[in-house]
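Presented below, as structure tokens, is a lone chain in the form predicted on its own.
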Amino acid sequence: MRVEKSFCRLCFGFCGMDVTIGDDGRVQSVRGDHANPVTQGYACVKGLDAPEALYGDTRIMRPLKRVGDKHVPIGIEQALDEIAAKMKTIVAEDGAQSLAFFRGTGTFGSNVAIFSWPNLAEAIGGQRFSTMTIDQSAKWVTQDRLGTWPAGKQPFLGSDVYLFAGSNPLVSVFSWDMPSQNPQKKLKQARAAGMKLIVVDPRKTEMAQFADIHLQIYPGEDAAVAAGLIHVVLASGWEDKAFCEAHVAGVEALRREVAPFTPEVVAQRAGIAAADLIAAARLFAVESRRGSVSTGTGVDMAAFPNLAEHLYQALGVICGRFLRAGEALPNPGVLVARQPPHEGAIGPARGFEKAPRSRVRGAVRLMGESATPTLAEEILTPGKGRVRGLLISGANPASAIPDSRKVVEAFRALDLLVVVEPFHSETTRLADYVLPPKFLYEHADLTFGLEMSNLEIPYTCYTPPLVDPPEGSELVDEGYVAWALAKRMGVTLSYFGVDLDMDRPPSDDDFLAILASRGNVSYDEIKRTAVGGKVFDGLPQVRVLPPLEDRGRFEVMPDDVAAELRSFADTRGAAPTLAADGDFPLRMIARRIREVSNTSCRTFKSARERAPYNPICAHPDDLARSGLREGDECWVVSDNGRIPAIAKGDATLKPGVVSMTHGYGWLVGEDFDYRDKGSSISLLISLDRDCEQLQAMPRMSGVPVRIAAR
């Protein structure tokens, strides 16, 4: 027995962990690391559920191939030569954007998969395809039509207030602008150095049980809430006047279009008390000076997306919530060196407007990525550059893409569907191969994800190979299948900017020291020293340059987003229309819970045993309304479709809102047992009615919908 450190990679939080190896050369368990330096022992169920996901019966040991109605095992070389040879036929018939690659979340357990996905697929010219694209491909967008400030939002560490919308990072330890790592002991010392927290949320999460102001309203209004802060703001002269005049254009504009979201129009559309509203707008803008906003998929996922995400960013835009000349960058890069930033704006590129669309519905590219919403159409639609090859990296978007009866009638039309996953799942069961990776603590990695987030201090950790995969088994890594099949078509795959040897297989190590090249510390003194994380305190700090002369502006009110709130002005807002109590007098959210994350993980010891099916969970009053107790069985509809559920009481919803936990189901068309497997709430949404002109996103939160006996 030996215990070894690393950290956990089945989700962003990375968190660190003491390993123990049994002489047969498994691992036994595993618990958090409490000499961290920034996970401090924070680990969750997922993470110490380990040897279940290594040695579990659900685990995929050998690569498969699909003949007949089953899978049989084969070589790993013999299946990249025939999945080579079907990818060369689509290609030569219908051109490389006949082929598509997707990567999901899963990849994010391979800081070297987070990039030789994309990477293949740019050396071969196929399209690229992505999670983000169905979850928060508003942040996009809005990028793109906001502008970017290179020197970065003020930090969460150290600010006075921070309003979080649509987020709950204590639960799904990710947030764009918070600290991922222990997140709830973060946040605890945010708030006992005096930091304020605004959090917006249909339910009061574990985020708004720390609020100081929880605006608690009904999904699908966001738009109005950040409309209505800013109206605030401006109506009473609280917006950061110096830096307006310096790096902002359309403020006159903003002035006039969000002039009709008065608290009380506000208050009635969204199901606040004004005076909160204008509390939270006093709290942000005239209380506190330094923080900025944060949004997560609860904002991205719900109706007018682009509207509600632009809005709230422009709030801290107009309040100047950015690090200005002489101010420290919090991490000065421990892999990716930070050059010094000149205070100031880049303004919108608009790069959507340049890109080519997609063939369907003329869905914009976003970052050069298609838009997942249209996957399914990309495939089912006839005619030249219709997608015929998917291949798949950390994902099951089988379950994961709304509407997934048209999703699995895609799948099935494919000429050739791979999945690289290391776990049965609805798309697996559909795969013409399926390649099984090594997975976490059979490889080595970085941390390299967290510096291209929101980490805030000069922190890394390494960890090489624990142990050896499972005995008999076939596991490749991930790496090494974009490599081989780049050069198996043909093509120099390109790595983080690097033409990789296309005579000689890389290694893991080979692939890291590509992503270390550009940082503040060698590769090898960070193999040597940061096996259990270290923070590296001595390196230079990097200081905002002054502005440049010509310097852009962001755009706060450009003419598509004033387009966009009007036609959400003209809507008449969720409280009425939930007063109405029409056919569905309810709207459902998802959420998350720790024992899963997404599609992945419900297999885990953990998940079966404390959450093997998702409740659809309602406040108290709502099930009585329903005619419903809990625990009893009933269906969920929706104009879409409808699926089983057991009911819970949940008083932590705001009444006329019901949740389900997404990411379970079963693969559509065959016979399943509930309470095993749980009911996949894609099926209550549609790809094709309430979607974003630009992106084709749908809505996904704030779905109409009743609950009903049966």
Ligand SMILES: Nc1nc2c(c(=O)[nH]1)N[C@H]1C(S)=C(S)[C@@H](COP(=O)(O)OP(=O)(O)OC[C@H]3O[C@@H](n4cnc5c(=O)[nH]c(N)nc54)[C@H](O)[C@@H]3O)O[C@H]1N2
Second form
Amino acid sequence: MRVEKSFCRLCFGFCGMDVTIGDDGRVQSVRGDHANPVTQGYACVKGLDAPEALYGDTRIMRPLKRVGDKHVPIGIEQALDEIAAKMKTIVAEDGAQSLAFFRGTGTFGSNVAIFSWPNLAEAIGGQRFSTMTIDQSAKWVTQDRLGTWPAGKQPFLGSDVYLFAGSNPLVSVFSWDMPSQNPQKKLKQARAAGMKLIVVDPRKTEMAQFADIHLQIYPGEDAAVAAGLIHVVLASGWEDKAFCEAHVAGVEALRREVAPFTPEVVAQRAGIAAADLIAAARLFAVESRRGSVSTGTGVDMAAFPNLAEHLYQALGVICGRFLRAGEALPNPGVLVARQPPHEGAIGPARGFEKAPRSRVRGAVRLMGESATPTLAEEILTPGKGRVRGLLISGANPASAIPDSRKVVEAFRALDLLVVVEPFHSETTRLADYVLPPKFLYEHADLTFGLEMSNLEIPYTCYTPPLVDPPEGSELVDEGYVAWALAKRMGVTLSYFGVDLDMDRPPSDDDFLAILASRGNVSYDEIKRTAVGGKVFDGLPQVRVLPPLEDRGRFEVMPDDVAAELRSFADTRGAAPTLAADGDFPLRMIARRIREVSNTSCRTFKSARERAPYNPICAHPDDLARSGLREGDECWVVSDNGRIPAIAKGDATLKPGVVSMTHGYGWLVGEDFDYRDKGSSISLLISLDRDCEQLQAMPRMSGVPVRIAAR
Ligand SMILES: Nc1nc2c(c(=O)[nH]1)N[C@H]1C(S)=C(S)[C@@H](COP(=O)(O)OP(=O)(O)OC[C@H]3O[C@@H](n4cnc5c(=O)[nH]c(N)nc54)[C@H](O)[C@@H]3O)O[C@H]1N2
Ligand SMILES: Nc1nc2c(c(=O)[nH]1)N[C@H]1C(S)=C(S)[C@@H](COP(=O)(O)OP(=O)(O)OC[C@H]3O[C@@H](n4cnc5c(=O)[nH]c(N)nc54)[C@H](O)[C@@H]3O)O[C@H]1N2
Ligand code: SF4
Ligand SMILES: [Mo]
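Can you swap the form predicted on its own for the form predicted in complex with this ligand?
Below: every chain and molecule of the assembly, starting with the one above.
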């Protein structure tokens, strides 16, 4: 028996782990590594269930091929030959755009997978899809319309205020702005150092428990809240005038357009007190000097996501909450050496206006990606460019994309469905080929993802592979799959701009060496010194340079955003809708829980014991109004379908708002026992109605529903 250091990759937390390996070469147990400098012993139930994840009976151990309605084992090279032959036929008949490559959150567990899959798509000329466009695509739209600041926002560490809207890092262990490794500890430290916290969320979440001001709004009213905050700031003269003068265009248009959003109007729409909105604006803009706005999925999944996201970020902009010339970046970068940026904005690129639109619904492409909400239609709509082949890595879109009835129908209509996936899932059930990868402690990796998001210190962690794949298995290296398909298609796979040698199969180590080659520390040194995690304190600081003469400007109120704000102002808002006793008087929001990650980890022992199904949570008064008691079996009904559930009272929810965890259920059309598998809230959401115009993002939060006795 031996104990080795590594890190968990089941979510973005990348918690440092002590892994106990038995004499049989299998992982016996894991526990949080207290010596890890950033995660300091933190680990959740999913991560601690690693032996179950690796050796449980839902893991796939050999490549599979569909024959009739059964999956049978197939050798990997044979599978790759057959897949490539089919891909070639599709390309020859209909062009490369008829092949789609989909990347999901599972690839966050492998740097090789997350970057090689889109590169395979690029090399072949296929369409790229990912979960970003059913998650936080509004962030990409906002960058494109507002502009960016290369030096970054004022970092979380050292700030005296932060506003979090629709983000609950204490459970999701994810934030774009707050270091979310061991999130409770990070938050408590910041609070102890004097940080004030404003939380905008329909539920009194784990995060809201720490808030100085909690704006408990109706879902879908973020645009009103953000417009109202801006209104108060501008009306009171609390904006950073020098910053606006130097770096912002459109402040007067912004002032004019948010004028209707007085505190009283916002209070009425969002169901909050006007005084709380004013207090939040004051706390953010004048009582604090440093700190910014951070949004999560709550904002970007509700109605008007592009508008809401734009306005929240614009609030940070008019208050000038960015790093300025002379200030040091929080992290000079270990795996990527940061170059000193100039103070100043890069004006809106509006790339989505230039990229060719999708042939269905005219949806825009963002960052070169097609919009996932249109994937089913791309498959089902006849014509040139129809998607006929779908190659998926680390995703379970048959369950995770809303309106799964339509998605499953589309997947059944494909000529080729390939899934790279360690576990049986709704999507593998439909696949022609399933290629199971090495997973978790079976492969080497780096904590690169942290450096790209919210890590504010020069930390990195390397793990070698700790255990061999289980005996008798045939598991693939994810990079090898991408390389081997590229080779068979006669194209060159690249990785971070480096063309791979197409005569010699690359190892994971080759990929990781390329990844680390742009860093401040050599890959060899990282491998030698950063097992278990290391903070590279000695790296020289990178400071922001003075502004350039011809710098760009943020655009806080371009015409299209103004038009959206006006049409938003015309909507009745959630509050009147809730008051009216319509068919669907309640608004459903998502609810992440520690036991599962989207559709993943449901089958682990921890989830089966602690959260085998997903109850519908409602304020006790709403339960009573629906004629239900705690534990009653019921239906949750929307205009798109109905699903079984069990009622659970929860006073942390705003009355009128209900919540249910996504990712549960089983393949559409199959019988299942709700108490054993839960049910899928995807079925309640429409891909056709209530979508954001540009990128077809469906309304996934604030979904109108009712609860009815069963
Ligand atoms: N345990 C676990 N961890 C996860 C995941 C998981 O499923 N389980 N998923 C991972 C993924 S893919 C992602 S993208 C991240 C997401 O990470 P987060 O964005 O932090 O996701 P949530 O924890 O769902 O927090 C969203 C919050 O938005 C609130 N909300 C809902 N509707 C609205 C609204 O209209 N307005 C506002 N202001 N708030 C609203 C919800 O009540 C909730 O508290 O988490 C990741 N981490
Ligand atoms: N109604 C509703 N729907 C939602 C959401 C919501 O809040 N409400 N959240 C949405 C969000 S934010 C997202 S990001 C999507 C997520 O959509 P998906 O990414 O499709 O869902 P996951 O369950 O995260 O799927 C990850 C898959 O990767 C597999 N996997 C794990 N590790 C590895 C690995 O190392 N390699 C490979 N190849 N595979 C691996 C897992 O077994 C799992 O099947 O769901 C979205 N769906
Ligand atoms: S799943 Fe849990 S243990 Fe693993 S990285 Fe995420 S928070 Fe950490
Ligand atoms: Mo996500």
